[in-house]
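Just the one chain here, laid out as structure tokens, in the form predicted alone.
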Amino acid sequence: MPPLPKTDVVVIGGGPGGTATAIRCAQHGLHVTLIEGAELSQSLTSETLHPEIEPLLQTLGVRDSVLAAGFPRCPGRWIALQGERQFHHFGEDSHGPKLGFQVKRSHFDTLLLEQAKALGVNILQPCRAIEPLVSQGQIQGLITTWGGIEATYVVDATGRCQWLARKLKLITTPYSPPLHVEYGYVMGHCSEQEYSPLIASAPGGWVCVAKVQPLRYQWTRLKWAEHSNASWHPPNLAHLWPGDPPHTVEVTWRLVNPAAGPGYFLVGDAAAVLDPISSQGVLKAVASGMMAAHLINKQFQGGQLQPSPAARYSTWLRTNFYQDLLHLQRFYSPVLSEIATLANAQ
């Protein structure tokens, strides 16, 4: 049997967490292979990116291309949860108000993937992971639809699929009852929704509305429980033309522990999922990918880190998760009684 092709790092998933890991590892001079199951860019929900992501994009070498993409910018968000509408600013610096991005995810993800390719990352697409290669408790590569790959590290960036956590039977702890997000698009003009996103209470959860392109708006609705009203849409967009059929994704709050171990790291939603009302899913994915790449590089440089890179990463990710969890609980505590009621009824 011929030897398997070797690489320093193999990344599963071409979303923000996976590409950030691949880019930073390649910038450190490591050999990286990235596998992505989708042949073309997937239809994903648009997202609000906090201004804190901008220095990370600069480090990854994609800030200029993201700015050139012309994504809508906003200085904050309107929030109306169990009360009157208030504007929450992202803050200011010496240049004035900090501006977030309202990105089209398929376009944003493509910019990151193109940067990875430019740095020499070997992209296998479409390619799916089938089984991890494990020897004496250590991950040593993957079996994929393109064949086997031997690697010193495997990074799982498969998002809410959490592929490696399921394969390794890692402990996944839920921190909410089952939650689902439904999102859709409408076309036309809505003068009150021209600039900053709006997050407001809605029957059974909350809804976020944002302008994502000229004459195109996205609504995203979190539901504490399943509802049958599939035709529901925000009342302030009722006069606009419906776009594509709505999509639904599962977003139950959860944490995988440990998020790293012998030969592997989990980044982004593959490691932890929190309520998207925080608008920091992409930011957290990128930051976790960069942290994993940093620790992987330290190990390749021969650094004897104590505790181990896996332990350091797991502690870092777990600490950040709990901090974000507490922030979200304070942020909309008036509606948590509704979640508790539903959880007790199950």
Ligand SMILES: Cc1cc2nc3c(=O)[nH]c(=O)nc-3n(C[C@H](O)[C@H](O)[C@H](O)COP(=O)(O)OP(=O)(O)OC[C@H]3O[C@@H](n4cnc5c(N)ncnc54)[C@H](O)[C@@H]3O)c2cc1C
Given for the second form:
Amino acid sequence: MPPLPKTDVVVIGGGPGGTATAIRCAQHGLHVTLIEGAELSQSLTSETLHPEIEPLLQTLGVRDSVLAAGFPRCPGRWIALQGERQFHHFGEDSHGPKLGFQVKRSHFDTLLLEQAKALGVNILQPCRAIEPLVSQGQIQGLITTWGGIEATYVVDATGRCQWLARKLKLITTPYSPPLHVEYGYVMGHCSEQEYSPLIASAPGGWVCVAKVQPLRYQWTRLKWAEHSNASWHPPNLAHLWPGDPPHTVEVTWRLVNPAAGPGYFLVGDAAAVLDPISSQGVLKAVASGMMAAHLINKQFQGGQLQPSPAARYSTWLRTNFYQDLLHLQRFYSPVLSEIATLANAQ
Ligand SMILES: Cc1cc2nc3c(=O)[nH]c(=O)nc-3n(C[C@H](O)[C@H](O)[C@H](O)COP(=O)(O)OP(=O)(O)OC[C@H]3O[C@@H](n4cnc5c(N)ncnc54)[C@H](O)[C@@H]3O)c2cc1C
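Please show me the structure of the same protein in the form predicted together with the ligand, now that we have looked at it in the form predicted alone.
Up next: the whole complex, starting with the chain shown before.
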């Protein structure tokens, strides 16, 4: 059999976690192959990117193209989980209020993928990971729909499906009852709804509504229990035209541990999932991809890291996850007893 093609790093998944890893490794001169299972970005959502992402986009070399894309900006979010709604600012610096981005994810992902391509990342698309190549407990590459690839490091950025964790039977601990979000669009004009999202309590959960383009609004509803009122939808959008049927995805809070090991790193949702209320999933995916790339680059430069890159990364990721979990639990504190009662009743 001919030898398998060999590369320094193979990244599975072309979302923000995967492209950030690939870009940072390529910027340090490593040979990187990125495989993406879908022909085009499958992401249907419009998402709010926290302003803290801007310096990371600058480092990745995509800040200018993201600004040029003209995504709407917003200074914070309205929250009405209990009582009157209040505006929560993202923060301020010497230039004024910090502004988040309201991005169409398929467009945002394409900008990152184009930057990876421009830096020489070998992109195979559509190409799916089928099996990891494991020898003596070390990941040494992948079998894909395009054939085998040998690699010094495999980075799993497959998102919520957590492909490698399932293949390696890693421990995935849930930190919430089973949670699902449903999301959809409506078209028309709603004068009271602006680009800053509004998060309000809804039967058995919350709903987040945001204007994402002129005359287009996205609603996202999280349910911590199945609710009998299946046809419920945001009252302030009731007069608008519905788009495609809504989509449902599972967003149970969970962490894979360890998030790195011999020859592999898990980044973004492939390592840890929280529900979308924090608006930080993309920021976390990019930050974890950049951290994994930093440790991989150090290793290639001959650095003798103690503790090992895998141990450092797992600790860093776990510590961040627990901090985010605390914030989320604080956010949910007005309704925690309702969640516990409903979860126990299931
Ligand atoms: C309804 C909803 C609303 C959200 N809103 C926000 C928000 O407002 N702000 C925010 O910051 N976050 C939000 N999030 C969270 C955010 O979408 C995720 O945290 C983010 O996409 C994680 O990025 P990722 O790169 O880890 O994974 P993904 O973006 O999921 O990318 C994974 C990629 O891997 C590919 N893949 C999967 N399996 C394979 C395989 N076997 N072989 C090859 N490729 C594969 C997939 O095709 C996909 O392109 C929301 C999530 C949901 C569900």
